[in-house]
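Below you'll find only one chain, the form predicted alone, shown as structure tokens.
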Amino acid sequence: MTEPIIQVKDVTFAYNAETPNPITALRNVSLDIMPGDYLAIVGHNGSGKSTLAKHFNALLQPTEGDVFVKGLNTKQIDNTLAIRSTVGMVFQNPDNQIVATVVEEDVAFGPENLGVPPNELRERVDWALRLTSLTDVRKRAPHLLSGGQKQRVAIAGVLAMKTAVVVFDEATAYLDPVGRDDVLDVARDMNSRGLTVITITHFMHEVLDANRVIVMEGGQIVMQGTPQEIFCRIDELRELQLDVPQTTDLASRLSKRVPGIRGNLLTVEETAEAILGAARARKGAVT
């Protein structure tokens, strides 16, 4: 049986835990993430999703409970390098992650600091630039790139580390729709190549490619399932200050009026096909 690549066991986390006024951000969270998963974690601001994400590569350690990455406990300092070589993070603002004045040098920064030999380093950088469609700008200064391109530079730097897991922590928050699509395309491609992808977001349409969705509220997991299972619970999501994709909202409304249309459709294509199918059925019934 395949073992989880990340295990979260009964984790509670409080900021300022040793002070008289601790702020509890996670409460008894348990979660298994399997190799090759595309996991989306959603919730409104303050729900605990980004705090949970920072536990995946030991940026934070639990106040109570444990997190294991490939069996390594994140609380043990000696495990930190191995854990961060397994789980890479891409954050909201790419400008905070870019450290070099040339794109290819920035992508090489992480693995070079790990002592990767020069020949392998070159291969890793070339591979990461190809995967993120940045080869043509490898000699450019990052500050001259668009927001979406900068975020892809940050992603390429994580890929060059050869991590098995990539966590996108609100990585599209500062991007325009084109930049968001760029990042999502890379995430899909990475997952199709076997990497485990975890995306933290409050943009509900960004989770449609996930095989599993976790919904957080008040530092706890309150829903989990496939996108279809989650998005059919429209009223509950709205009570949690979350929205649903426009296509799902449309399908839900139509399902109450038109026989044969399911209320948990996710994409434009399947919604259009369902509408056409209902129209054909109605025309056949009339004739």
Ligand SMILES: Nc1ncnc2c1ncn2[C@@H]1O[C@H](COP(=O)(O)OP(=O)(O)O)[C@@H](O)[C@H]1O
Given for the second form:
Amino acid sequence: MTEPIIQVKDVTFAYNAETPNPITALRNVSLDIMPGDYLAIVGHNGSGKSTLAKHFNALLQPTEGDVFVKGLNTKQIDNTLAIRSTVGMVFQNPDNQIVATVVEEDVAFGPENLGVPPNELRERVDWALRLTSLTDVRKRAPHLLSGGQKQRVAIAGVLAMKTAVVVFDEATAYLDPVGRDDVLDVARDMNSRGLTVITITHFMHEVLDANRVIVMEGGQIVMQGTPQEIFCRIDELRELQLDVPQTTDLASRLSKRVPGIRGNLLTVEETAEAILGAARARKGAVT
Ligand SMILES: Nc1ncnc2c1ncn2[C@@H]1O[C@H](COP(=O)(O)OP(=O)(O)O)[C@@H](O)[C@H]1O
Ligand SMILES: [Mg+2]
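What would the structure be for the form predicted together with the named molecule, given that what you showed me was the form predicted alone?
Now the complete complex, all chains and molecules, led by this one.
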């Protein structure tokens, strides 16, 4: 049987745990992430998503419970390098993630720190730049690039580390729709190559690519399932102050008025098909 690549076991985490005013950000969270998963994490601001993500690569250690990455406990300091070589993170603001003054040097920075030898380093940087369509701008200064390009530089840096898992923590938040699609394309492509992708997002249509969704609230996992299973629980999602994709919203409204339309349609294609089907059926009934 396949082992989980990340295992979160009954984790509770408090910021300022040692002070009189601890802030509990995770409560008894358990979660198995399997190799090749495309996991989406949603939940409104402050629900604990980033805190959980930071446990995946030992940026934070549990106050109670354990996190294992490929079986390695994140609490043991001597596991940190192996863990960071397994789980890469892309954060919200590309400007905070860029460290070098030339794109290709920035992409080389992460793997260099993992001790990748020069020849292999060059190959990895070329490969990562190709995958993120940045080869043409490799000699440019990152701060002169567009937001979407900068975020792709950050992603290329993580790709070049060849981690088995990549976590996107609201990595599309500051981007325009085109930049967002660029990042999503890269994430999809990475997942289709067998990488484990974990995406934290506010944009519900981005969740549709995932094979699994978890919904967080108050530091706990309150719902989990496939996008299909999650998005048909529209009323519960609204109570958690979460949106549903526009197509799902439309389908849900239509399903209450038009016989034959299901309430849990996810894509534009499915919804269009259902509307056409219902229209045909109606026409048939009249004539
Ligand atoms: N560095 C920090 N110090 C103290 N409290 C924090 C810190 N970071 C986050 N928190 C608190 O932890 C809770 C969860 O935050 P976070 O994981 O950032 O949520 P999300 O990513 O879902 O918005 C919130 O109550 C937040 O205020
Ligand atoms: Mg966050």
